[in-house]
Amino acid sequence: MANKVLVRQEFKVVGTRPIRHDGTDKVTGRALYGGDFSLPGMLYGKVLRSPHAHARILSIDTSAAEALPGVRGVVTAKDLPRPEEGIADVGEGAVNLRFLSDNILASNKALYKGHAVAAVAAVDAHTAEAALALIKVDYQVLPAVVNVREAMKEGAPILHESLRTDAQGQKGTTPTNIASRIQFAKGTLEQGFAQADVVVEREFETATVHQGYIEPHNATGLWSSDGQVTIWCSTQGAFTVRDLVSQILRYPVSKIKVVPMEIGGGFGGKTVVYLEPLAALLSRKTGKPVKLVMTRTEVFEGTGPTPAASMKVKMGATREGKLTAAEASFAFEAGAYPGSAVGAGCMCAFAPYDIEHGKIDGYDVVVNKPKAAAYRAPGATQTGFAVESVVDELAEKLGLDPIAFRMKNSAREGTRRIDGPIFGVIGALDCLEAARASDHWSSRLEGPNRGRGVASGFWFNIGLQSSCTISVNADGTVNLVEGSADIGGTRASIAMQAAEVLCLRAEEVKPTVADTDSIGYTQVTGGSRTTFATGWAAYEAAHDVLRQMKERVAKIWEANPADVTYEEGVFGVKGDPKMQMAFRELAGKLNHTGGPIVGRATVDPKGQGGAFATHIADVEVDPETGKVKVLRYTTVQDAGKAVHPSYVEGQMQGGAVQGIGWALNEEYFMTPGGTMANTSFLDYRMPTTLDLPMIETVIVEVANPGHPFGVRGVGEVPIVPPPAALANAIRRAVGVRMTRLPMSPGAILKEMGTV
């Protein structure tokens, strides 16, 4: 089946499919990633990591390592200045600076296996590795807790003696692993459940999973003799790296430059810092540039996966199929330090539905695992799995079609979410209608042990700050400079929005992602904000270019700038059809009529629109092995306006595939002592092309009124529905309700009672 776009508005450039501007560089190997970067005289860094999940650090002796020939420097937590108390923004969340500093190099405690405790710089990687073995760390091993429910129990091992529960602003008085408790409520819950004829209540669990980006974390730092610090790294946000390094090292932000290299995947996992401060510190100590690159095991054990979760969901509906009440409790593992995505998960959980009475409780809980990080719609996949499973079970008990049931209860313009916000123009119902009208939904699924499932999902998207400059070239092309790391084709989507305004072809706009010294402040590529917000900056910068060019035309023609028009790439003057000048012609005259023209814009847009998706999954379950084969999969999503439909489809397909892996195979397999037993892509089972059918896409376009082209973010919501859609399909295939992720063959056989 061909991919489909349900079009609502046409433009000349926006909505077309030009070849991406950076495509040739990437397919020929010319593009430089962090691992490719090198400098003359560069040293190589390695990090010593704790072998224990929970241990007090009594002493660290680095003398033998420092004496090894070829070693140029060693750093420990003592080399990190004690950061001031405060919260730092990382774009997709906030972090406590002291906790962040302690995560970079452990001070008094190692809180997970893989926690960094020291770093070495040497003339080559082998010498650095040898030096790590010479560092003597005296540990007092402590009991570990690696499960959220165990961590919440009274008497559980305490990770942070100073931690107190923050419950809606009220601080607790005793040490705890529960960092915070949040609650959202709407209506009267008791009244809502009293109105229900059918109530379903279930408990769910999800395992810890990793984003699975192919490129490992890397950073090269150069602390020059004049005090200037330059860092080259793989990051979703160069300005975030700059600001965090500044705050961690207590060093002026004006003296730090971050150069973003090409990024080989991030999905939220590269919005924080791990190696960057170490590269800077080692460079300062050695006087040489220092490069660090993680191994795959280090990526798994030492960076932020998405949280495991323990969840309870209760929902009620009338016999006519109207939802009356919803209640949920979500406990998320934050890892070693507070700050899971439980808040976002709570906000998204029931968002696809109009429910009058509801209450949601969320718990952020520390455990002896790596500090959790964002992963594509952070928190929403976990809570969506639980809620959409219960929604499907309600439809089943009521004997209603699962899409029709969702349509009857769909969120619409004016619907108030349980967490408070009221929806503007949204496409939740449109996605359901498109799913019901799809060839997939209307096709027959025959054969034993086969089932079809459906699920919806929501992500609220964000705006945040972005900057852009556009300079006009003499040949009528333009150079566009912006600060958003390109992960999924945003060079193209941003350039296309500028081209639309300027009446140029997409190929006539040359986009560049700049370092932090070369462009105004720009937030992370995350939160589904880049095409929306940086695209808006490009839109405004392009209008600034046109304003200046109209003034230049007016000067040449001795006309009033207010009378100058611009249509179809041609400047004119109102009332005088003979006065015409093409964009290219004027561009060639700029240097002789007043000098170059550069358009600028900085934005902080607030009009981001929520994004919805509905997925359909067909599966076949082998009753002897429990293996799930995905037979067919369709993702339907509201993009507002698909700037480059091919990249929107790619985001939809990629998110769906990651969600399928999360649903069926992926997990941190932890030993009771806190060791991850599957720290390679051989054992951490991500889906490949051999495991999947072609992911079919249907793009719905319900224009977002908060953006000049109607854009909504598209990169995150497609990961939300897959686990629930597959769980619902498995239920119809073999009659069991799966309540834990991953739904691996062994787990399915256990539920079927065959093992």
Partner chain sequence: MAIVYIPALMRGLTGGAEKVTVPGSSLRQVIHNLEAVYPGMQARLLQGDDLSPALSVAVDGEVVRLGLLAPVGEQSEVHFLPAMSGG
The other form holds:
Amino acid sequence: MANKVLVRQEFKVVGTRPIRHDGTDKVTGRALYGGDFSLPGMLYGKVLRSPHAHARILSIDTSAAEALPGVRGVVTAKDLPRPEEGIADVGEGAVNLRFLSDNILASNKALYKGHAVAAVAAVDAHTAEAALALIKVDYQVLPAVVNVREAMKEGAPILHESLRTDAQGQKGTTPTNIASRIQFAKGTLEQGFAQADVVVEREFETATVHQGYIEPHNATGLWSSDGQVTIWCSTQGAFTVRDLVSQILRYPVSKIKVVPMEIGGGFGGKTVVYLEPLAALLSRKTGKPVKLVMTRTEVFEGTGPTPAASMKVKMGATREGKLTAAEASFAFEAGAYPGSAVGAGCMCAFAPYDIEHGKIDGYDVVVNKPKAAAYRAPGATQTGFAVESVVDELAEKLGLDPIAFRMKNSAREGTRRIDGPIFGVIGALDCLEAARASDHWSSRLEGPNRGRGVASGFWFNIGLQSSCTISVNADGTVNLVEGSADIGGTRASIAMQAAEVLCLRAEEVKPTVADTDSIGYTQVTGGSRTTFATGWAAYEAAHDVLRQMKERVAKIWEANPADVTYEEGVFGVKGDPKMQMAFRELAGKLNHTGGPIVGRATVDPKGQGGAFATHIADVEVDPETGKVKVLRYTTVQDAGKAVHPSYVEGQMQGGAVQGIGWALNEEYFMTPGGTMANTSFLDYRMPTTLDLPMIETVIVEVANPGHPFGVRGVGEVPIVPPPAALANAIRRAVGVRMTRLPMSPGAILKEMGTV
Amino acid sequence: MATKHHVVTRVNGEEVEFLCEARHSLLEALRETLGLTGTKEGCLDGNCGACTVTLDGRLMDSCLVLAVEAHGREIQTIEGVASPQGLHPVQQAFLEEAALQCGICTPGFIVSAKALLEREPNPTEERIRWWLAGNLCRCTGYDKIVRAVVDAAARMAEVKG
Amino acid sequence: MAIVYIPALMRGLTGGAEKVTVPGSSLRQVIHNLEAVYPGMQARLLQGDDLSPALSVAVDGEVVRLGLLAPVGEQSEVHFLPAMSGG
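Counterpart to the form predicted on its own, namely the form predicted in complex with its partner chain:
Expanding to the full complex; the earlier chain stays at the top.
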């Protein structure tokens, strides 16, 4: 399908589709992921987890486990430094550190089923597992609360006696599960609703879902006798692992090296640590390297799902279709410790629209579930589902085309968001226009029980710090070293940006993801930042190489460096067309003319530019079973500039399908006592090949002025629109308005009145 | 007392012997004992397909097969798909169609897709989707994987042609 | 003077005002000057000598990366927003 191109720059490498540098290793099974790593003499670790969702830990007796032949060491929370000790700041910092530490190994209370309470290292995994059964933990079981609305009520079981609501810097006075409350307000809400001819108000809920990466968490740790700690693991951020392990173990960062292995999916769930501190602790205790790998059940029960949400949205519009006011309340489950993405969810909720009067309330609430972690555009999918459903209902009530209604109210450059700031150059309207112009939108959808839905979504994207070095090889190629875990082709998209600057082919730039001792500080591969920020670091490092190469040419030619030019891969001198030297030729001369050349750069950019997407979904609902079949699906997204369009499409398709799974199937089925009843991929059903059609893509390119090539992050926003697009399609197919995710067959039959 | 079983089998065309405990899965033997870590571990309960291999030509989740069951059988893993002459057309198609992102599910998909194309050289999209439904991918949404299999079928037909 | 947008739940300190103007060429100066006019503001925005980790600050629409050192222009808009992470 024709992509809408608004980028004016001309490129040679950026925008092409080379084969990714790490591809061959990944199609031959040679690429080494964390689970594939081993060391001589390595022990295997296993984690004992709480069988209760909420319980006081009265005592832990590890003696029988330690006595089992083959067991080499056992650790509990007693082996972790007390967070309060030796910390200057005994306020918030200590509390947060205690939470961080307690989530690795529970000290006084287990706060969710699956909460780690002890870990064992043994000669093999089976022995370690047998040892877990010999650890005696005396629990005093407490009442659990596993739903956000219940947790907010007076008299609900309290998870943390010390927790007080933080209302934008002001602390509450009584114990509570509401960790924080935020509010955004713009204009005068009453006035906005008074101007409205139509008002729609609805309540929504979404279930807890998991990121669902196929590779389980893993970590291998080696605590050497000289005090140096090395951790090999699959993570979105090696430096983040280093920082967190340092904080949890109160051990200097300089003594910790994290080696990022290949990573089998993360989606936000591998931006935190679970096993890494345990691998280090067990290695310190046993003197041997120790490897831990989670089972799938452990991944579901012990690692960050995304928050369930309880939401209320009210919006008003005039008869002519102008939105006048928007009000929302979003309560998110943070899991056992504070820190859901409710803030981002609030800020993204109404971002696609220009609305004069608005108010948004957000609540971060602890419940007896695993601590929530980031999941692709964290917070935006939940709130987007609610808002885009209400927007659709307004369009329906007003008798307006859903895309035309969205276009009439679309955010654009200069629009002030409800959370305050003004948008720069954005592609919100361009995505809607491209969706309207798409083949899908103009096609006819006929037949009973079929419907078409549309929804938009927004995600901020983030910038953060990245480092890159580029060294020039004598054969005219370059080696590029960076610190961003490559989860989906970023070695290629980063190398391509350096190649563009250096006038090389993508294959002539050889990228390596380095460990934390070998590259400058680089933050997580997350927030759709890697191609944007690490790519920018590569761009700068390449320019640093060129600057030094120009100086070298000047030296060789005895010319003024300022007069040296570089075009189409050839150095020259202004005013003397006879003087020419190819990049490769100069590269071959470096060692004899002053030594090797290494370019370097670190960046901490702002200006990442937000990403918008609009999706179109056609569905057919089986009125007998309630099953929703996705007949056709189109994703439209502003990529700024698509560096490697195939992998941009891949992000759009993959994000959309995760959103489809979230919308239609996925859910933690919790017993009232707080046990997840579906901890396998059989029962936690993610989309398979059979559940889906091809996912059509339309890349819109509204250049981001905040990046030298106009790049915007692309990874996250495609997960935002699917739930509402599908809910809106279901509404048109069978007339019911679904307000709870997942929209499973049973839920749809219930709404249709069939059961 | 001997606690291990002696298994003689063929892996990727070569005879292999190893010792294993009765409780060891074939996946464990491949990865831990034989060092063939291209076969991935995703769920250990037969639901994700990352550990797909063929056993006497039949697709299996190797986490659901005991290592001792490999005795006297013929196993094919991802490590045996490419040859010294180069990549298999399915592998080449996955590369060119960008049919992988994180890559953890890729070996399983390639082993499955190759098995399909050896049986049915020209499958429809529907048939490909049916065949690959036992392999989970969380990154791609499957679109480019399905395209890669279609593309691989065409490449293989060309080679035969 | 910079235009500072006050987070909704802190507007009690500004008598309900959604935005106020204060002088300052860095974020540190802006917060200091804000405190002088609206006592209590600083305690809500800072933790120790640094910006509260719960907050991020946008100056002229872009989230700043320099913390309290971030430059603030004569006509700049300053927003205090929740800190965010990505997936």
